[in-house]
Amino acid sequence: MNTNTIRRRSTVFGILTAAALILTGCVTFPAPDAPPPTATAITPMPAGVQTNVPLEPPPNAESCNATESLRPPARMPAPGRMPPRSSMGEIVAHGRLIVGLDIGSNLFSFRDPMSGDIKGFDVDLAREITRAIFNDPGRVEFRVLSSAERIEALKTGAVDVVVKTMSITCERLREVSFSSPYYVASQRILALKESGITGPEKLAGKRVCSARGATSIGRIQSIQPRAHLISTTTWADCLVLLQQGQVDAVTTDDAILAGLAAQDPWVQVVGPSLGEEYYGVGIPHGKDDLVRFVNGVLERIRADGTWWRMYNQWLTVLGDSGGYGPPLVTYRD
């Protein structure tokens, strides 16, 4: 184990201690200068690892124009009156919204220390189509799923839609329906700041975490097949992992990577974009009529300034790399 990691896990002890101190009013400051205990217990493996990730395709490998999505419907019903033979009427029907997300990405969906409350730019939309639905943005409920969950949750029927930076992809879509995307963003690496990585070529021997369901295992295989990559259930687990040294690198989406390296000054976001992935609302096959809907939702925050409301409020510490603005869309009929 280095000397950054020793340190970085030293100071997250203190922190804890500190804050178990102050709770029973007998804390002590130490001076400003005094060096961080010594670490002495290794913290084992999140549950649910997995070192031998087997192989798999990279995103869109095949061409169905994926990000092509239904055209919206001519007028929109009014918020509060849905046709009650509509799906939106079933949702209706049962009181709330049911939304699938988790609270381990940053910035898109998280909870909030203070308050408790799910927040983030994917919880901000989940309630603008609440708001669509019932005229009421409050009528939601959120379900926590992993990434390798989301597919099957809609397929049950567990969720009405899933909000969770979930790509749009050929494979995908062969299961499921999808919006048309809302947010473009870019895979990229997490390493610590002091590592030596600097991109993808770097990355030969190395062993790479990605959450299980995630498109960018299949991306980062295909670009670079020497590393060896680990599996985890949660974006935060793979978080843990780099700060204890039990892996190098964390790939995935530049827009989860960053809310990843806010929590943490020693890692950082490095190397190009590996490719771009177009996030979507995941809607249950057979539900076109949904489909239309979301994305007139869509079409409503677009024009009327939310989607930048949203963005400036939550995702403006991607700078230049979320500054595309809303992405084209393209319909069929």
Ligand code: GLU
Second form
Amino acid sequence: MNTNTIRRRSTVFGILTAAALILTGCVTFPAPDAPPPTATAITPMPAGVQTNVPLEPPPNAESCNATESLRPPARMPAPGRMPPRSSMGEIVAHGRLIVGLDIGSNLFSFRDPMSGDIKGFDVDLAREITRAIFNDPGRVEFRVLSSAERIEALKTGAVDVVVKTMSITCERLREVSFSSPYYVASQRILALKESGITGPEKLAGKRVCSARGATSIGRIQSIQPRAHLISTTTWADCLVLLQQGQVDAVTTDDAILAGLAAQDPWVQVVGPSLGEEYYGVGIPHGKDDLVRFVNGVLERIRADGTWWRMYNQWLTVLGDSGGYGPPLVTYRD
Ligand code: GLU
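Right, the form predicted on its own is done, so what does the form predicted together with glutamic acid look like?
Time for the whole complex; same chain goes first.
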């Protein structure tokens, strides 16, 4: 056989082999825009990761006056002296304020690895509400909730209040009540420093992580429909996926992303604000007296400098983007 025949035969063999592999499905070509593989065989993902995230509407797709809340009472009851026939009186009767929060949202509520204590801006706020009811900030019990569990925990009465970076939205107001806003965050993007991801336009065809139950999912889906969403139970899980190369970016409130970035020098918060998020204390429907009371506590912490003390302790890493100060509030009677 001369070399030309050998070359011709090996070419024909190559073509036949490739055709056979394609026909048997051993080789597949990604559809244009298909997401890169979501995991390597060797690196396990955190439990509860979902790769087929359903489409959600952006927050406040319905319009309402979401951040307007009930006016505080003209005279707040003195700490430790709650009227017995009130929602606060019921809380006193069960001995402690049960607060739903997270332990994986660094800066807002997280477990300090050294002391084992739960700390952060939301934790301090929960203790201020507790102090106002019991005259003792220690009469609080924390129940750990994921983002997706917040509304159900309020509706079933598993918690008295939720203080967990929870945005006030028109959709949520149909199911629960909210205090006046106590913090304004902005949704942004977290990516590896060398990734070239600089804004939502760079997320087309990329894997983007958010926690299930967060407003962040619907908003990014509406801004960048070609992003491939991956959802987790906690924000810390999104950071793990980013570190393991299993997602390309994380998106949620800058306040939470800054807490993730503080744990990893290789990641950064990028891009413009994708939308504002007004955090409120979540309260079950039907407890208007508790909404008014919490709004009175918020009035007090804004007026006496406690808000800024909490901000300076936890949130100065946000720099300019966190520099709005306490949000302006509007009330209805
Ligand atoms: N603020 C957003 C929300 O309430 C994201 C924060 C979170 O899920 O903890 O959905």
